[in-house]
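Only one chain is given next, in structure tokens, and it is the form predicted alone.
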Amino acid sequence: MPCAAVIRFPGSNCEFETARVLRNSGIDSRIYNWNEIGRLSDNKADAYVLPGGFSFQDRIRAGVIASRENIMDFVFEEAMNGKPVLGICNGAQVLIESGLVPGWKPGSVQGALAGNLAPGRSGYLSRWVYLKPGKEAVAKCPWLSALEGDAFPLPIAHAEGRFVFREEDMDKVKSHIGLTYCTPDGSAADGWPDNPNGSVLNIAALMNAEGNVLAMMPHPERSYHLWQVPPDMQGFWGDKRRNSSLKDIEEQPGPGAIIFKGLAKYLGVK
């Protein structure tokens, strides 16, 4: 049975719910401490995850000194020989701080997730948005690998999400996007509320050149079971829930479990 490690920061809020959709997925998984460097490398896995939470307590900027960590320069190496590396929401901001997305030149720092833009508000915000795959993204990025192009719902929960790019690299930008924010219906967000933070062309998730390394803000371990999605969701997995008797809402997956089988399906799992 194929392995990933989740690798688990002082203030990692989110390693046993990711661990477990993995093993549910048909994935082993195991949680290393930031300070099992030694462990790691001993036990090297098939594929990363960094999860969501508040990483040293989000000091200086949210994911930067989790970045710095020895630990990291590990999951670098391993991405760099092409092993699949997931960052989820905090996971997310500590993939751009170690210059893993969008990677133009590995190592160096060449975006930013800034804080939230929204109306009337600022800081943290929780809620589900509408998500659809990039032009390039389920044919390059094994997390996205069983997308079928549908817009899917994922909830959110993060300050800093906004992804934000020099000028003169938005057009290299483009090839890298893994998600988008949109509408419901799949059209493009066309700012607040569909695009939650001010995203530079609605990204929601980004993956480096190779498509095995993937930053993504919204969190798919939070919505892997049908009985997570609002009952009063639209689109087909509000009416799926809906739909469902009490017993396939319990049982089925929600629509975060694609994240996962993507992976299961790169790596063999039958």
Given for the second form:
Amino acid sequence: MPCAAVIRFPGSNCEFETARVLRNSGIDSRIYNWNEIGRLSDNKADAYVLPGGFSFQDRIRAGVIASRENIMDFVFEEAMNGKPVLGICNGAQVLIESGLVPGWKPGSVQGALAGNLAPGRSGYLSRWVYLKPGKEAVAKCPWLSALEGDAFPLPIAHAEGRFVFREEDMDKVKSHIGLTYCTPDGSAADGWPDNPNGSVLNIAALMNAEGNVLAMMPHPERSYHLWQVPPDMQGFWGDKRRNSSLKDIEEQPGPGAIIFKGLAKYLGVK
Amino acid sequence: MSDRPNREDLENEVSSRHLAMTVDEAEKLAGYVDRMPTPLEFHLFDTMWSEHCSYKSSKPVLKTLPTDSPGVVIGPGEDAGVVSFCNHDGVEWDLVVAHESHNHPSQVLPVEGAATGIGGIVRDVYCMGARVTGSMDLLRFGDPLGKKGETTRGIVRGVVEGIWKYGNALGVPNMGGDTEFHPGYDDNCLVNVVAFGMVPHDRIVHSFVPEEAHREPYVLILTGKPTDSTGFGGATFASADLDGEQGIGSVQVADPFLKRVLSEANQAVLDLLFGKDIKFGFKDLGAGGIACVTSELAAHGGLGIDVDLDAVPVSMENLPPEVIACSETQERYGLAVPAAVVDEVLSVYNDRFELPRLFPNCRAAVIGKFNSKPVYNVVCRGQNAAATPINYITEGVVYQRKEHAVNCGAPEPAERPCNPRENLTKILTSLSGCSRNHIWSYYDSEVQGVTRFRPGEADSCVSVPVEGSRAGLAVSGDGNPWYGELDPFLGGAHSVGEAVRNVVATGATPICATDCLNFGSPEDPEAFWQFKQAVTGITEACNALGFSGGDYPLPVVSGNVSFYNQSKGGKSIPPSPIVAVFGKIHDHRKATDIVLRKQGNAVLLVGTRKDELGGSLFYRTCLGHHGGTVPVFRGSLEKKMADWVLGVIHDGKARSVHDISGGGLAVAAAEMALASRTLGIQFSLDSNPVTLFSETPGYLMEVDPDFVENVTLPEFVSVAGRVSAGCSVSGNGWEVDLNSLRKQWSDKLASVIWREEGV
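Form predicted alone done; form predicted in complex with its partner chain now:
Zooming out: every chain and molecule, the one shown earlier first.
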């Protein structure tokens, strides 16, 4: 059975559910503490996940201290070798700060996840949003490989999720788009509220050029089961959730499962 | 030879140290130690004898609350209550619940006050050995548009910020809670906090040094944040009148980051100790800091302790011994373990989880040794800082307070003009009747991946806290200040009733309750009467609403009393008993939400409407009147309704369910329609204020059309209408289009409180 390493930093808080959904997807998973580079490099893993949370209390900037931990040198190396790496929420912030995403100059920071911009409010926003994959995402990115191109919902929960880049890089960014915020029927988001944080180009997830490393703000690990979808959700997934039988609501996957299913397929899980 | 101090000297000590204890109490203390007490002893006993810790006024009254039920594992007395929850895969899981107030700190420093509110209550659950799976905030603020509106709006924003900044980082899903505005809270907001978690039955940890410590050497390990001077005098502050900015220094400073790392390190230590079958004691540091945790761990285990304050990791130099011992620095725990495992335990904290690297001077250290001499002995810099017979510390004090009935009778309005469309519109766009979504949007209610219903989707939040098990946990907290004001007995009874209905409406059977009793000064006979009335109401309701069979009540397993909540002029807040009820649904797949499912379905009204609109949203928002006739609490009918609703849900026949409370049937229907977006309810009832807006307890339930044909409805159930197309509520000759109100309904709080539009 393939194995994924979930890397926990001081302040991570989504490591258990992330490890759990990996196991449910047919991938063995283990949680490693930030200071367990030895154990991790001895065991290695087939994929790496940086879970959500508030690593090192978001001191300086969200993700920056974690990105300088020794264990990230090892993850960096594995990413360069083509191993799938996923950063969720705070994990995405760590990947941006480590220079793995977008990765034009691996190791150098080429973008930022800035504070949410939304009319009349600031700070944290916890809500479900609609997403769809970028043009090259499904073909390139193992984490997104099971998506079919339709809009699907996932929850977000962050205060700093606005992707920003230098003006001159804006064109280059487009081929790195993993997921964008959209309306329930799949049209591009036109600002708030479908784009919940003011992210440029509606970007919700960004990958490296090879596609093996993905930094995503939404939380697929919290939407693994159909029963986790809000009953008042609009669109296809809302209808599916409201009309499901007892059997289905337990057994049917939620939209977040598609992310882990993609990885499982990529790693050859039957 | 005795050198007992004279009364005058004691009086000087009490006033110069800003103690809350009376001079009589100081004399009692001097008698215990047979000399002038040390500063540490003064502050320790000041905390232990504070209202907050000793329940000295409330204890005799609280004894009436029912606590006995077959599921109760640990009733009131330890840091949190424990009830049995489910059995999965051979493991018996228990639910751990705690409920507290953080009112005064939140009024003075809203962000820090609300944050440490969560911080304190989750520690109470953690220290029973549990993982915390949810928290909830029950908030009462002044009038955001009233005389003190500006201050109030700042407090609301600050409290919400404190909750999200702390709670979200902690990784504990926030299960919402409720928010009410009433001018009676203008000078004294209420921030009540509930936390709950799950623990395997054989891994419950107790907060006293174990039996084994009588036979082998046990030591006390202090772990967590280095001690500073923050929160010195916190419990005393919570137990006195709130006076201006005074007490700011008594508010603790929270650090959710450290708490998160510590809770994982604690779990690793617990794993280690359970793995070796070692008996130990574990307690969080809250009120009274090191002094309370060391003395209580020892005293409750029948031992004495020597504490060495020089061994305490500190972050400030030259703190006096009483500050080191009694400050309420957050994020600390005390652990009583055999001396033989000390190195291993310290290594988990200091090496594996690297506490010293994460925060300067943060670490676990041995600070005391238990012994069989029943003395609380503290040394600091070579000096004796305390030497007290230990049983006196935990003995407590009790006062019989005077009570005096308040005349609550108030007139009903002379006329009750009713225009359903205008009234419903006004209620839904009022601060009292609008959506609480904006507040919840700051809370992370999905971390841990176990959340079934988020705030607002159903009558209570539901989670699925045991991996692999279908058992669902529902929780709701309620309390209506307008009822409390008009009739504190009914205020108490309906707090239980409404929380029970909210849990039942999702299909969960209530298994236990917690309460937080917020009142004015116990020394004010009228406030004390209100307190007693409310407790009687809670008792009566819990006795009527037991679901464990036989005559067993709904047990109140944990709680808190908060007195001295009053305005600057000395007027008590509205009597505010706030009750949380926890329920279990065996199969969470059957849990019901408030979203209407299908056009043409029948809508049943459970609970016949009565003319009892006192304190109702309709009177307050539409008539500018409070009225006088609060809904009667009909215990046996409440129980019958709940049993019937649970039966229909468990049979899989209920499509959606919403309880009827604030705003009555019309508002309940509107909330169901708003949640479903494309459907509404068409009523076939008379359109009068009693039918539409009376808050007589009840439920609205959506069922398939043939349900009504195949089932004999009990006398308290009738068909009230049907699910209609389009997001609206309508009746005989009127219709309210809810989509056109949606923006105002969902945005009202944000526009008034966050954006300050039109104020």
